[in-house]
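First comes one chain, alone, set out as structure tokens in the form predicted alone.
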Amino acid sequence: MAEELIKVPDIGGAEGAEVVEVLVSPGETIEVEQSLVVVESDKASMEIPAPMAGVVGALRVAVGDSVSEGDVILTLEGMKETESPASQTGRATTAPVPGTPITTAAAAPLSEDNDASSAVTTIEVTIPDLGSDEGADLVEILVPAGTEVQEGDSLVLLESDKASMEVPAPSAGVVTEWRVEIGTTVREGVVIAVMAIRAGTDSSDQVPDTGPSEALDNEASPNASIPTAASSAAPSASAEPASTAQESMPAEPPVTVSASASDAGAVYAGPAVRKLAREFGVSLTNVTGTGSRGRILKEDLQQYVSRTLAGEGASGGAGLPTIPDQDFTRFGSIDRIARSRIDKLTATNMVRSWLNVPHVTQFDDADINGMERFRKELKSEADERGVRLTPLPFILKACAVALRDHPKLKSSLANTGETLIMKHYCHIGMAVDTPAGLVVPVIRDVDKKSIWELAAEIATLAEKARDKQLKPADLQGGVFTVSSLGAMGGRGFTPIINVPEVAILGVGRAAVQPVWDGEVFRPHTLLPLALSYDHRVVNGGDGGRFLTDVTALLADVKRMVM
């Protein structure tokens, strides 16, 4: 099998770019244009794409390595003879250093008395070779018009799908005019700004670096001015009066703005993440990165948006104020324990349900004296079958029968709120407490199964849940949920609806209590029930009738088969 060396392509002349993230691993199958590594220089961050598809062999670089054009990144096997535009480094033209503009200079002497050394020249700052014909978005202008900059200072921030790049000033001078706006798509050669520089500092002639350029204001007299683009386009043959020159100066003093002052530039994120953040309308300064060296990943951005919509993020989707963090170490020693994925997902779902669904909870007690006697009578048969017969199969069966007669409680509300989705099946979820958190496996067709079948399936699903063996299909399709906390204690609770369902039954701990039968108080085993429902779909009458039917079915188990 052919093995190819994948090398660093032309990265705009950047030498010693650092590998900040490796995005593939040995043995992984990759596609054309899939990002392989992320590299950063002092002026640009870019993802290097695969020039062809294949299987990654050996990695030749690691995070922290310094690479330049031509260095081997990895070996690739099973190549397809397809190259991406990013890999075509053999172009006839030579790519300039990222951000190095192509300039045009025109002499514009201030006055007849000025010598050559004090003459001012205007140049056009253009977009350098971006390594692609698709262009890049201008996402930020880093200095306002009238700002004095030094050679190499960043002027604008560009971003494409694969790289972000800052275009530097070609020379010391003053930015007199911007020719582009934020959001513009620019390509190589597009003029983005006009600069005024002192004669002799134009970098378009590739003058060797002799040190930092001196600021214009440090040497220029108070009356010396820098012409605007209009004045440089049609210079006057005669010298302008000093007063006219003074008027052409910017009204406010130049202020240097660094790239780090920007929200987008102050964070550590790749161009794909930045583009996604712009689409979401999210400021990356609010997102915490989990990648290497705090780099913000797409997953970080997606989780931030999810938390915000659920009301957990900063100023969440519900407009709720955030709860400020506290430094608990002031009061004593603490431990920080990472929450499990199930815990975090459960929290997000519960917040979403509580904020979006108007909950109403109704309470009742089911007299299960007869059911408990019936269970004890079946104990020997349960032992023979190898099944533990708990009250839960009876509760599920009672709910299934009641749902048949009250189908609204197993419906779902369409997103528009205009229609109800009525379901002709009866899959009921049961909440299971596991070491990793709460999960809700779903038992299919409860209305069609016997008590013995339900008891066996409950035991199987509960064991799979505790062993983390549940499949995605085991957790989907429920029309109603039963959450039983009886074994753990507690007379009752108000369960939160498992959306998109519209109702959930909470079961407390059964207890023997005195019940008046008209003549005397007799001991009865009562089971506390709490029905929470979505008041947009289920009204009090619907909920009350359903709960009454469930308590009646549990009081007389024979009615379940009628």
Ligand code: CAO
Contents of the next structure:
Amino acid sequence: MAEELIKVPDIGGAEGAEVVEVLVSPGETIEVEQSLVVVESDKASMEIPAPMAGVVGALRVAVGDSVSEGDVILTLEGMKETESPASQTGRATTAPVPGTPITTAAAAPLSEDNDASSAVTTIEVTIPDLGSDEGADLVEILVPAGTEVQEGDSLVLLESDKASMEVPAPSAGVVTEWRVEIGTTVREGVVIAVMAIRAGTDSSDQVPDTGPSEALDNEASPNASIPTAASSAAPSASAEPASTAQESMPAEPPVTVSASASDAGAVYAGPAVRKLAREFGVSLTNVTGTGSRGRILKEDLQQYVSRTLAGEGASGGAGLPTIPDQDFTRFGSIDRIARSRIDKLTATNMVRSWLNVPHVTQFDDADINGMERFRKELKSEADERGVRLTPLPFILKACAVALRDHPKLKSSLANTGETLIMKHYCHIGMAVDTPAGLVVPVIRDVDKKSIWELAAEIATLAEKARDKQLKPADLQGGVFTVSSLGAMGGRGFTPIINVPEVAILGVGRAAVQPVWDGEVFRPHTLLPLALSYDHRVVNGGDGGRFLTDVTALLADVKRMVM
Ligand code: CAO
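Let me have the form predicted in complex with oxidized coenzyme A (CAO) next, following on from the form predicted alone.
Everything in the complex follows now, all chains and molecules, and the chain you saw is the first one.
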């Protein structure tokens, strides 16, 4: 029996990934592809599969170790004869990387006199790290086969349970073939397309010549149709020799994401825990992680399941009753429309906040007569600056000033309930209504920005949100949210807190109302405000003082600079 050293394969260039789980033990017989360990880099959690079958000899890593490509994980005795040369080196061939060149063991090596600028090679375009192993639905193919694209051009649109994402082209070239169809669920590493590129144009500049080079035009035989079920293929593992794989890996293309308000609460758990959760039918968003940086451990999941079962047993039918489905066709004709994942996730998060947080909503009107006069005075300057000056930047600024004086309103409650997390920064989320659903991009350091800067940033972020161009960072870090429905109308509404924040300000439509000045009624523009807060953290007094300050600041905007 040969003893093989099983090594950490190419893990997307991650150095010093932490071993968070060891899934096999010495003496255990394992299959090809069986997961050996789970490692976590700062970018992703990955299970490293066995490149061959055999019996585990000695483990060379333990939980907590830091590993990089090439480090030995374990020794394995015995090997199936059917193993590929790549797997004999311990390389995980099942983890293709975005833009991996398709080469074969027989491919000619890069010739000395190769003119890299004219050589053509084909690369597989793979799904990059989606930030989750749950997969995403491919909802749109944005370019037909045969199209020439530039590096970074969007190729497909994905929708996961967290976000909508566009996958960009890893290089300039021609999309020669689609390997997926609309509706397919894809995961990191799945090959979605094949591209013909000139070797010198690859973003990594490291794509090897595939040998006999074909003209780009020939390679890109136009097949302008979106693939059908019959034409789509399962992800193909690259047969490239392990020795060339790392050098030829292009940089992972960025993924642009637009996510819902709740994306901030993205689950932090390894693939093994996620798999177990799926088997139990548990949504990990409900489980509190006790691992480092809030990572959800297997134990956390087990305890959650035990508690849930115990709770069900004790409820005696007094738990939350479900709403039974009805057969509406009994009353007339109907249509069933699939909801976007963002809409579904928003729904989950609304329920999570509504059920976990005791909401109190307090109302007031801000007299914005002076502010509206001032805003109109600034109209021509706004036009010159190319900025649309709505009431919103003033409202954000007033909130930032009031939050400075009432920091509890921008705190978060630790899960244990023992501590409050106070924040020394003032990033405010702004609800944006988009065709894909509700998203809440975050404006950073509102307290430090001018009204002009805020107005410009509101417009930029709202446009990015509607164009699905927001990045994860644009959606994170908010301490408080403003939801303005003023432009749509309505006197007021009771906004739901964007947990783990503890307060949110809802803004209704301003209207001219009679205001008694002690002698006569005068027409004033009043702006209806509704402040919802988490009553576990914010008392009526805190909320009342905060809202009074916000209305006072809006009534006399000069006070914002005091
Ligand atoms: N009262 C009266 N008019 C108002 C107003 C208010 N409270 N707020 C804005 N307006 C006016 C603006 O001044 C603008 O008119 P002018 O062009 O004549 O000045 C017009 O309404 C349109 O404003 P806007 O909506 O384009 O710009 P905004 O800065 O007020 O808001 C944004 C930007 C992105 C927040 C907004 O477009 C949006 O998406 N709001 C929806 C938020 C939402 O869905 N919240 C609910 C979450 S829970 O489901």
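Positions refer to the first chain, counted from 1. Keep in mind that what you see is a predicted model, and the values were worked out from it rather than measured. Think of the rigid core as the biggest set of C-alphas that the two forms share within 1.5 Å after superposition.
- A movement of the C-alpha atom of Gly57 reaching 2 angstroms or beyond is seen between the two forms when the two forms are aligned on their rigid core.
- With the core held fixed, Ile30 shows a CA shift of 2 Å or greater between the two forms.
- Relative to the superposed core, Asp549 undergoes a Cα shift smaller than 2 Å between the two forms.
- Here the two forms are laid over each other by their core, and the C-alpha of Phe280 is off by 3.3 Å between the two forms.
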